[in-house]
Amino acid sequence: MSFQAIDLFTLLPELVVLITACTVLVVDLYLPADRKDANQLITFAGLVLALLAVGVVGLSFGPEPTLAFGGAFVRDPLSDLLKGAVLVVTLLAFAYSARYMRERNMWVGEFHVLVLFALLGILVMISANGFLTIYLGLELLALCLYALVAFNRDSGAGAEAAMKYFVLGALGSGMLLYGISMIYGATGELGFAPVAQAMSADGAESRILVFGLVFVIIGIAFKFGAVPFHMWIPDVYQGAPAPVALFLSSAPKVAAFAMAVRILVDALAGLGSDWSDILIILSVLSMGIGNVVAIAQSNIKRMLGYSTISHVGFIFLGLLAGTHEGYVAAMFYAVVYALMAAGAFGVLVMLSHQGFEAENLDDLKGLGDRDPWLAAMMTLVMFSMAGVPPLVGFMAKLLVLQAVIDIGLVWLAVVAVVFSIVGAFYYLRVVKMIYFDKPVSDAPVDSTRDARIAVSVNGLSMLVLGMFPAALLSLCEAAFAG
């Protein structure tokens, strides 16, 4: 393997994020306490440059996959779209976070640095072309998230959530690594393409391969938060600071989707019948338990946690179809879900103020009277999550259901529709509280201009992408055109 200068150009978005994180780390040392907003400006600039870098690299290399560093790293249309989605979600997360973190004396450079390094781990996972690379990106992401969940040092719930996340995350990573070792033992390869070639040459009937596949899927299911590996999600969402829960609920789910596609589709396609059967079980359990348990929640962060679990079940529906249409539908759903989760948690961040956390359903009562525009944006997000037309959540669910029906699993589509109807109850309950219940507090919502812009973009995108889904859908189609 020889190093070439063009490899660095292929990694341009990752390099921009890395340089931004290092810049914030150094500049923060010299900033007085009342000038910490400079970190936000540097971060915004770096993320915008990274977005431009994704576009420049994509246009320069075109639709053909481009390998770098001896095949350990790949840039292709799939990575371009997912990186763009993750960068947009991270921009939204920072826009929502400023006032919340400032009021709680957490507006420090370490917050920006940890989120940027977590973002770097996600970008590495998205472009990983081998098991080692994807594991490095995964661990970089996980280590930053453990620290972010416990970022509020005065919060006992945050420390408890971080400890649970750390212990269960280590277990999930260990399972994934064990599965990777089994696959390496059976094929002698760690790159995705060589593993696929070895399986096609030697046959995919090896028990060691199937054994390894099971452990790899456990690792993937944990990172997604699929049942029965979902135990950490509600506790972590509830215990983490709201801006951290916002980031945690959105961007890493895109990374988990990329991980699933790279491993299952690129490397282990020869075991497609085996992993499809496993995903059917995980999908039904996730949709069922996620939607049913969410109804009983009075804490909206926990409700959104169980909502995440149910949406993961829908993403799995597209993946288990094992068809081009299924993969496109799953990718569309993953990107859309990241935007929906960012919007829902973004409203909670905006409603929170010094000495008050907006985390119970009652805190949303009467929001329509207190702040009509914010209420309208939250309503769009809730209706989209429920799958109400013409919002984009409806189109996302329709696509995955169509993919499942096309392979003859009509019963599975019926199960998904039934649980989707169950899930609509708790989403509509939120809308009912916003508009038809009397407010608990008459205090006006005090939010920054950045947060107002972010929630407007977030909410209106639900409507625009739902009415005009062709642009995003064509990008998803291009990602799997090869």
Given for the second form:
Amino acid sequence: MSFQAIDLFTLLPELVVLITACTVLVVDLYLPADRKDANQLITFAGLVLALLAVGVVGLSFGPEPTLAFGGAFVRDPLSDLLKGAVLVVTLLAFAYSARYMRERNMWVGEFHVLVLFALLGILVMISANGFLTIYLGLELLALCLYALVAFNRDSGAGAEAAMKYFVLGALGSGMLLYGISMIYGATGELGFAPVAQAMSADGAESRILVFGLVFVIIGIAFKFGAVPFHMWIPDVYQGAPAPVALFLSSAPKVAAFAMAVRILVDALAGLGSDWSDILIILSVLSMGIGNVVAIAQSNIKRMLGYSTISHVGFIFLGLLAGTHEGYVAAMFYAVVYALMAAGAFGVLVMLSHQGFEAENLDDLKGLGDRDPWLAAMMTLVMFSMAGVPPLVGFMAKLLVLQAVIDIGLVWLAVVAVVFSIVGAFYYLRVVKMIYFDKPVSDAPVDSTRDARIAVSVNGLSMLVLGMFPAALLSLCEAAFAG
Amino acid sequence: MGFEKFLFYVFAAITVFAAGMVVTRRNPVQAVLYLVLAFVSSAALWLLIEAEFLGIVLVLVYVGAVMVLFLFVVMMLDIDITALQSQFIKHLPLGLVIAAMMLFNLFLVLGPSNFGLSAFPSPEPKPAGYSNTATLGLDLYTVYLYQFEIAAVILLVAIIAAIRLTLRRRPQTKYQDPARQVRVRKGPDRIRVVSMPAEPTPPPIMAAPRTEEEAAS
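Next up, the form predicted in complex with its partner chain, please; the one we just looked at was the form predicted alone.
Below is the whole assembly, all chains and molecules, this chain first.
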């Protein structure tokens, strides 16, 4: 139980992120206003170091789970892969956002600090091995996100979005806490492994547990944005500054996935038949409402919001299968979705410029003429979201559907396919606007080097991961091998 | 045991009464004061189960700091009670139905069958010299070290976020700078002698003679 020095080594990625955030916080004080780019350099260096740290820690401990801090912290292949994915997405987010934030006088140290602390919260959630730790990580993440959504202080829409997000997020956290207190009441434990043990030892008091489970799932669905707890997503995506929406739509979804796996699979596996029924309802509603309502949107940020909701439905499909293949598929989907969302919002960020927000579908018209490379990348991302082979989105959908069919829920797979065809409409509409419509403006597109590299890596990764999914897939397999 | 039980029922009744008043009072300041009462009586309940530290913290932090802040905010805001009340009446039936269903559910789950004394016997009384503050402190800095540090980071983030969202330079704000005020010299800053030409006194204004129409009316 007592603290050992080796615990700090397992915690290395988190420590690197924490130290980077604090360094930026202090250095920012002494930087003159025209040298704020140094923040970006420190952040990049810290994120790359954290990626290395994930690799070093992962290689030195191998596939066996490592516990630290008296079982509060766990490092296993699942946490290594998810941490790596989140760090890569955060690197992309910073690369995209430099010009946008600079032009709007938001290129200040607090932006880096808050995103880094949000990242720290995600890392804590991914490695949490108990309800207390996961809740603290969640609050750390949520607090940073509330502030980031309201980051543009002169924007009324931003303040409104932050307020909605804050109230609903607090409600979701409250639900989650209430559920956790029920589970604690029934089992007397807060760690995931002890809860699972207590449940298998005396599974009798299931009424309290199911009551708690319902509230915990409501909390998880709030954080994911699954229907019927999705109301905040479109408003928040629309009101937040585009780089914040980019970060918000990608990395926290991976965190929500980690939270769902840790709580539902690690701790509450004994209630598997109960939670998989609830997830079926959430999943069908999310796919349906997300895809159908997205068609009616003319604001592309809102459209991507509803698209998030529908993708969450697909991630739930993998989870509810409750099989090894299902978890692998859901994890693959979550990681790939984070990349796709980062790419789609990244292009929007690059299209915005001084005094102009690219947020309507019409703003994409004629992008093929204005900037062929950016248009090609956006097309790759859109095709991938629609699930067109050979892009990675197809692979992700295929794996999830396979997992659902394997447990005999063919009707659910059919529903999913129907809704993804409905969804293909609005993704392809974007592609049509890019290539076949006349441009309405010919404003220059972001051509800074960092953003160019980021969008190229992001778009081409759709193609490469789609054609050679084996590497990522084997990592996902390893995560659930235990 | 008998007297403790009596105390428990007294404080429990006060808590429930105060909580009810919080929800039903029209005046928000009264509601906040009843909330303070609810906190104090639940602190007494903590004391009864030998959780002195939690009881004291509840009084110090919630009653002492949070509720005072809350009171400030409530007094500063101009809350339109009648508008709130009309909404309240409109949604009352739906709210009552949901509340009744929740209450029924809660009773099923939290009722004596699951959480009664048979499932959770009351803990053994601790020996006289036992300090649960010391035990809590030890646990917090050893077993829960990791969680404690995360909580510290959350507080840091709260500070950063609050400053980012509220601190800004407003050029048109009128504010006093004491340093400049002290540096003011008598010479050209405070007193300025203006030489003005002497003006002739104006002639006295004569009352206008009454007109024909006014005299007629």
